[in-house]
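In structure tokens, the next block holds one chain alone, the form predicted alone.
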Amino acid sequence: MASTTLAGKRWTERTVATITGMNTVWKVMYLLLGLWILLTAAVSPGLFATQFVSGLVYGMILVMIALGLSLILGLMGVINFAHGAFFMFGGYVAFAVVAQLGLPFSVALIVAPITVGLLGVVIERFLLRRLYGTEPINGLLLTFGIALMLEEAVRYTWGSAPLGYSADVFENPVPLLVTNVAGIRIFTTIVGILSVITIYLLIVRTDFGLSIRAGVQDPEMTELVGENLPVKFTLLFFIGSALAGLAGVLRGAETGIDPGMGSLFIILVFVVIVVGGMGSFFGSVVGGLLIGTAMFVAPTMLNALATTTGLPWLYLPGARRVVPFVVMIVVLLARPRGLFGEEGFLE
């Protein structure tokens, strides 16, 4: 409890220091941005609410993938480019369980993450472990090759056409204030929040997390006191991979699946990690929600501005695709190490 309270106090102090230390230009920009958001909410309240909720759900998917990737990157130092392929593969395993075997969606929520986690264990145990202690580029190239092979294997097995499967009762819409939200989106948000809390408690409040963090700081001393670090690193890889698989199941149930979804999301997740700060747990959460929300709300804000000013050219339909990179540039200009970037995993 003491470490959690201390971490929260440090985070609050750092946030207050960042705001108070901000120069006038940035304060004016944030003020204008706030007014712009209020204008959008006033012009199109229903559309703004729908896009805001959609952005939060999309951001929660990014958070779940980024948490797994951040675990592996922050604690094991491995740039796992195959993490996006794990996310995609989780969706296809769920498709096989629900659409091909005819089993309930709840079964897919269990089977798919475990399957993807075991795949991650095999890759870590027999391939990545051989590269520990070598240049990071070796692990990057290896996982990039694994991602390509996994994507082509999925394409060979299920084809390139988009596929989908039923989320059972979660497909029913749920009324939420001025709009209706699909049940699967509410469920995704709940699962994402529970995942964040579980991972945080696992790393901060358990002996497993303590030994992993100690192993990162001083592996020789940690093994001397009897900790089996290779086994614990493998278990950590399982958790990170399974989390990506779970995100794939939820995303596939909402929008369908295709072999290229992993390549798309891995780029966005790396943007999330850069925005949040390399190796930062809180950074992955805040960065994911920020990027996801901005991608959905920004086009609505541009549309509201175009409507209010009578200048239709202000509305840019394709703005959503460049929003993550604009956010990343703005954040890095203000904080080159990202929002919460510091040496160490938990802050």
Second form
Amino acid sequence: MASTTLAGKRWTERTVATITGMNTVWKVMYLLLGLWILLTAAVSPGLFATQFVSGLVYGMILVMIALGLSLILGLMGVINFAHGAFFMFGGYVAFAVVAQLGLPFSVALIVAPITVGLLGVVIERFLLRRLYGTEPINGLLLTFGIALMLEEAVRYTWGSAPLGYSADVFENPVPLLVTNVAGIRIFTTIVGILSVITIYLLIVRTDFGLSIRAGVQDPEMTELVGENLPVKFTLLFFIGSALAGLAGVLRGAETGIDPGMGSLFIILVFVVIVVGGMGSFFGSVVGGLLIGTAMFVAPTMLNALATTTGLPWLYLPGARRVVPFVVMIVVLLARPRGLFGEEGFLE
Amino acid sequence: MSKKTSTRAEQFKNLVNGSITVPERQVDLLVVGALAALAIAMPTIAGVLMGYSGVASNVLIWMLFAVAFNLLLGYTGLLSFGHAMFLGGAMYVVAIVMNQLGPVMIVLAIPLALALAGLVAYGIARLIVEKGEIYFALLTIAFGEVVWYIANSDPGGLTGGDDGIASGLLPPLVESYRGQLSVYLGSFAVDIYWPVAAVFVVATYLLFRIVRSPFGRTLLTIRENEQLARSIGVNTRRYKIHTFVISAVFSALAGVLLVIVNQNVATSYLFWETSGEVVMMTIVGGMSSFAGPIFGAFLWYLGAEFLSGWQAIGGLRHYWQFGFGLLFVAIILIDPRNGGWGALKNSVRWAVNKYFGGN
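Switching forms now, from the form predicted alone to the form predicted in complex with the partner chain, please provide the structure.
Zooming out: every chain and molecule, the one shown earlier first.
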């Protein structure tokens, strides 16, 4: 991940340039899309707002998982298949802390990410590190095996049935304009925003981030000037895994946990990363929010279109699940490297 | 001179060590013989090791699927994590056609399933085949998921949603008696296993021929050094697309057999974990050899049927996938290319050399 992709100024300039340089067909398409969204908001404002907020919260979870995955991918060139399992494991640790040990939710918020982070460190230090420098596929396959083992271990310990735990004060609904939103969702959004800002500052503003970025550009030279890269990479792996664990705690508090949730989310996060652009920080944030909101808003939009035009078949019941992949295929066709991806990265 | 003095033992040793080149025709005979022997022995092996012989046809079908998959991974170096879409997709095509148009239409359904798999594979490959390894793997997962979600959402009541399709799948000439399927030709009846085994032998042999052909040799070049392959004039993109299509069509053939044998199709056949299973079989068996995936599929079924029925390990037996995952991780760390089959070969070599002495 080069520093240029992280610099916000370049990014805004590029966005403006993209809009002015767009050809008419795309301008018309964006206009129609905007009108469609306005129409939906006008037809059912309450439903639209609820779905939009739900989508944003869902997107935040995706962003939190994608950030860690994207960091590890961009810096170490390893795609961590076990990241979804880390996310799921975070939820289960929180379950153990809150429901089994009877401790408050706030303890789980601290304990679970640290546990998951430590697990990540063990895996990186003792398994993944052996594969650096070999074919990139090997890292993917190894973490796939680990994900499977972790899922089976969770199944063995806690069973396959869905479980849930209480999120204390965050359970109360909070009124927000035209709709009520559960406190945990607001909290998830805030934590999500905070973690995005923290990671951004960590990579861009600290010496740690500087040495990491240098290590990506030229590992040999960075080590020659006295940076201990392996330790820093391990630390980064800790941060990424902990973030996934934190996302798992929040998601588990909102909707409950089951052993399959990791594999469900990891696929979506892969889509987020492909849409946002491989290894791009902004890509995973924008991609996550885009996919999250699209998944929730698109069915409402289809519904609005179906009611206004009087064509009921326009409302496709299974649309929500297919939306991320449709977005992905459209992005791939229009812009093969993803929204913010660097050209040639991992290609 | 050397030929005269070499004893039988030495000849055997050289053969095992691979220092004698065997004529191509003999290799062919050997492969067909080995495949046929495997197909004939499988019901007995399954009966002894896996508890019941009915699983034998499933084992063979998964072997075919794994070999077809390995054409991509082992021979071209492309990791597809969405191969379930061809296996499951073909199953759905056959099931839907038979359900909607009647069981006789299976004659139409099978070519349709194979052709559709090929077409879809061609389209996808055109779009993504030039992406990097990891990118390619992610994209194949995503495409596989699209197919899964479509089947899951039950468009037009065709796919049966979550439940899948489990009725009206008996082809003509096939009859079911107490869950045992038999093909009736007049008064002559034969267990469904034998036609399946015949298709397995023919299809796997075809794949072997593809691997040994100039086409297959070019694939190896691409895997070993893509830059070099391109610089000697190989259109690598086209080769990769063709391989993807061939692999998809043979996977679809495995799907066709599977739906006939199992008499049902469910969305789990399309889920990415099914794709993951074939990846694991191939790696555990060893992707660098033709026999590797066959061995891997066998090990997988051994795990699924033998370990999960092993009372001595108590409740742990339901979690045999953990053990398989451990094996998989170990193989990735130790020797990702040669896998279990490579280890087996090496130990046989070691034993032969030890036994017959010499260098």
